[in-house]
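For reference, the chain that follows is the form predicted alone, supplied as structure tokens.
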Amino acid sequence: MRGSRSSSPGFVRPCQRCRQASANTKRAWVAGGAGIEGQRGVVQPRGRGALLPAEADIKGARDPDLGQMRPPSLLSLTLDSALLRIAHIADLSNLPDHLVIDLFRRTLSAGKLTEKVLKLFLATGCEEIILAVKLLNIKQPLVPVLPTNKEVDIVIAALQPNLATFFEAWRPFFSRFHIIVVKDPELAEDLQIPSGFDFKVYTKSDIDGLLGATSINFSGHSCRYFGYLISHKKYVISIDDNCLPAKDAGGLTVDAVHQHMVNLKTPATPFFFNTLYDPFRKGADFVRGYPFSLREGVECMLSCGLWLHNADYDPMTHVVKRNQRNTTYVDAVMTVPLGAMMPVSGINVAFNRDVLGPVMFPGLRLRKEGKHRWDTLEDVFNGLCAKVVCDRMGYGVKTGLPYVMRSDAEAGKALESLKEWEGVKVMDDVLPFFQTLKLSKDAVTVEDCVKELASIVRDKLGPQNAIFTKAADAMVEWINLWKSHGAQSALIWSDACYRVSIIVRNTCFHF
């Protein structure tokens, strides 16, 4: 069997046989059957071979010979009693499949299928229950797995020598993970890092020794990208060295690592905006009118956290609002809609390195870029590229939680950057470009997307400003560096692998 690719990016239309089987099974479930239609009297389920009594035999029916109603069977009464107490039952795994299936049908009809009850039925492992949940697009409860040190690297760009306060504040959350500290190549002083952490410091000599001659400038905030390159883990979390753990509205310290991983490990919903924000968070769900065909969501590849206290403003806004601080903690996560652009900040970010690594590059550098965030646009430009690639590949991007507390030690120095900051003009050129950008159908991998994007940036933006030509060159060089140094632990997504991933995502398997 083979599926055909539809016009929508990132989706494969199931074959005719799969669509017909799915439709027949769904009709059977909606009509009250167990997924397989049989003759009057019994239905043979696909589970452990148990016979499913027909509805007439369970609930009681009119006897054609006597012309009167038969009383309900003891089994039917028992199931009715179980339905009344379904929220208090701890285990159904000892019941035969046909009874579990019938009880599940009754639970659906009675409107008693809560998240707890759904977990109860799924725990039985009954194939018909699992099939029904999938076909009826019932949202399964997701319990994100706590991140482990085998899948997460913390990357810190060291722009200041004394990191003792930073590390001590993050000790409860960072100590069980490997930490990659990349020292700004222009920082002369030795780093001060307390003991008790699993970390490795990379300096200018390490960068030069590993990469050799490269046109990519890894100084300033861009040094963190070297950490992205040499990491060997599936996920990377990066937080600026002037940020400390924040407290939520209830006064509890926020575990930014855990929240980033929750964002990345639960689906995103970029194709239709949910007005209750992230429907996969506890206490939220899809609102009325949200298409059931889209409720499964897609993989989230980029998690963009926020900050309290010193907001991430440009120099002009910093000067005008030099005393203003962000004190509002908004307890929300949302998926950025398909086609919507956003200014991604590198202050507090996490991503799936195995998939998105080739597009997490230091491309754009302003002519007089400094060491302050408001001096740079490398993270904003990189985020725009990553969003375009995620849209093309059918992945999601989330923003909102987690928050960090950002220091204001340098907030009053923005005036010195005001007169020469070219970021305003750059963004006026960049935003319309990305809003209208369409990658071709030939871009079927993340690397393909970056290569094509670099070519378009060079052709369309290069003539307007030389920094875009340099950015395009850096994008191409980054792909080469990724192939030689960064991809040894990442998934190399060939065209065949891309097709398989899409097929799995749409639960239609073709061999």
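Predicted model, so just to flag it, every value in this text is computed and none were measured. Positions refer to the first chain, counted from 1. By rigid core we mean the largest C-alpha set that fits within 1.5 Å across both forms. First, how it differs from the form predicted in complex with the partner chain.
Relative to the superposed rigid core, the position of the CA of residue 294 differs between the two forms by less than 2 Å. With the core held fixed, the Cα of residue 78 is displaced between the two forms by 2 Å or more.
Put the two forms on the same core and the Cα of residue 228 is off by less than 2 Å between the two forms.
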Given for the second form:
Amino acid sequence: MRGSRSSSPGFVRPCQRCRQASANTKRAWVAGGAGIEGQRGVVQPRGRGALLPAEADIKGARDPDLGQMRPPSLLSLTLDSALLRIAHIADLSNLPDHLVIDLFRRTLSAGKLTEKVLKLFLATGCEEIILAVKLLNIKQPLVPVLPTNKEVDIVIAALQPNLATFFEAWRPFFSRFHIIVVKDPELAEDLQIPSGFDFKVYTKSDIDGLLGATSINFSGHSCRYFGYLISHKKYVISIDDNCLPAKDAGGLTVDAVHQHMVNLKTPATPFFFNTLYDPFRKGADFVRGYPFSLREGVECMLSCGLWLHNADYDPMTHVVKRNQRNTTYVDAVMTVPLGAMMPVSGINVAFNRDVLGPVMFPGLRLRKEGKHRWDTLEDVFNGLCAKVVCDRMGYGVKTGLPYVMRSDAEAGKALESLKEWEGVKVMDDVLPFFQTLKLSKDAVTVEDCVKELASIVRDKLGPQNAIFTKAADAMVEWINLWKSHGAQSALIWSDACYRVSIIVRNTCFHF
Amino acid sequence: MASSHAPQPLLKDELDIVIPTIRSLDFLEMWRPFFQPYHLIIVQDGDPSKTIRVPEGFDYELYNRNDINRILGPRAACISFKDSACRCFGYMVSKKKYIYTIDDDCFVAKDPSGKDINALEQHIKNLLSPSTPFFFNTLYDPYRDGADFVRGYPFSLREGVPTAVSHGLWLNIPDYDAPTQLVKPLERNNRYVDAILTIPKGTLFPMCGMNLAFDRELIGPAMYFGLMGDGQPIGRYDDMWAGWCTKVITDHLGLGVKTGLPYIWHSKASNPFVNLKKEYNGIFWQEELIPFFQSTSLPKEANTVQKCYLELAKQVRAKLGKVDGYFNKLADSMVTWIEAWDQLNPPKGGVATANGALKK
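Would you mind generating the form predicted in complex with the partner chain now that we have the form predicted alone?
Time for the whole complex; same chain goes first.
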């Protein structure tokens, strides 16, 4: 029995008769044996044999003394009434177990057990029903996995094992896409991911197996870069596993995936600031004074989204403003101008992997890097490098929409991180470096830029702090990995392979 | 800065509102709750014999063309005629620290909750809080309630720099150029973007003079709105010109420029055919002007706004004179403007140095 029920108000212990009926049912179910299965998702009772004890309640029993039908009890009539409305009931968990079981029997008998109703009964947590479902071999239908988008991969770094809430919330927006889930190599527990998604999980053994010995540390938030590496789609979208879809100012749920794709597929305008923000949005345009020659824009390679509720602050700010939550929904996307540097947050980001992949690396690792976002700067450093490269190559970077709703999970723990937080000083060293950086004319590809950046980082920043020397090493290593796994995986993964997988999935359909 | 639910409005004695007008000032009635405590400087363009009626209860001074000619003498040639560019005379003649300028077809807008927007109050908040031009904060203005600097923002930059300009936006009729107006005559700006942000150093932007506030002491002399209108080959580029010059100088002096809130309600769309004639040259010339401003650099010795501006005038003559003779005239009038400014505003002793620190 569920532990909490004995303290809930209005709890009625089942009467002797009900308990007896319940025990009879169990015996009957067990005795009945053979599964009651019908079409997928709809359970048909094959015969009434398994349900004999209930009939007396439903139909009234012959009173042996009076020799006539006893009328059905008030309870029975109520249950009948509930049965008629079973499709519209949202929650049965307030009912005592014996009534739930009775209702379940009646539902089976009436042939009204649909997938939704089955879920309703299972949600009550009644062990009897769970047992009955098992014994009767009632199968929950698989949520069909539809063919997924060929252009986009979603990469999720799993730093916590229970991803059920996350995936369920994102289901309307993720279900069209292949999802690469990279499990933090330091996470021990198995991941819980609901069905109905086209996903693949990569664990420490996959990372080690594919890459062998590598100087890049893929633990913690850096594990998602492995996902970037082995994806073979043109675009990658990555969202932290403690973020859910946000609602816009009008109360509508934001499709962050769609918004990122819009950002990446419409031009960016880095050479001149448009005061009405993104001129390619509906209802906006370039303002007076915007040179016409600059109105074509350039291709956007990186889309940086934002976060409502728990904003991406450093630990100092988390401690000082522990109750502050970001509630302002700024309805704008804008291009980050040429030459302007910004802190890219990896919490909600999307990019063109074909072009920018070589520069989307986990370079800078703080000495005491931890699992909280404020313990890391890998995304900020990565973003600065990416911006320098985009500026150099004539690509655009956008910031603003979409928002995600970031949960509070980490907010209280910032104080512990303060003592060790190296990031305070690091950014002050890093930023002047990036602002005065000039890449040579010989750097014509993104890979060239990264290699040159790595050597400049090693020469200029390395002497200040050993973590920069390691970062430079990581950048070089990333280019090597990209050559052997990143660029190539698009070739190795043939179209035929992909088609076969679609066919296999399709055969699981029952239309 | 606490918002003024208190009866005492912010900077009541330190801010002038400059309004250019050629027709009427009836729009002030709608602004009365917000503007009445402040002093107005009205610059009357066009026929000086016409009387402009100012609604009762406002404290104002009004200048028409005769006044401008009388006050500036021969230097009056630098002030445009038959163009709202004449408003910059108001900046010159003001004695206050801050200026807010607004067009006479701009009204009070409502925010998404339906409340009237006190645009002036928001501009003052923008000017009184620092800017952050050296690194882009992804949560926009970090000094706003409910916001802050994000992770990765260098701590050494979190003090910010003084804000010289606050550039507001417009709902309803957007500030489009003539070709866009002709192609999209029905487009209205309905999107309320709840953000203020600093325009990064090194980035130019199109500054619109419809809803603009600035710190006159920090940047006033750069706010010359050029030679436009009657007898000039170009119009509707007055604020653009001022904006490009201002941004180059604020970048050089380490000052900040903000854009975004507040919104006003822009009610009147000017005739796009008339606009096209005025802007025609500008559309071609801006292709040369933008690279000019993007590549211009000011010497370290230029440590005041006036010095920067005179240096810019030199470069305009040298590099843009070949685009059109107009730019030689413009360069001359830029010099005249500075002379007129200094004449009306003798230097007090406060000098802004190249790294932005204000020395007294």
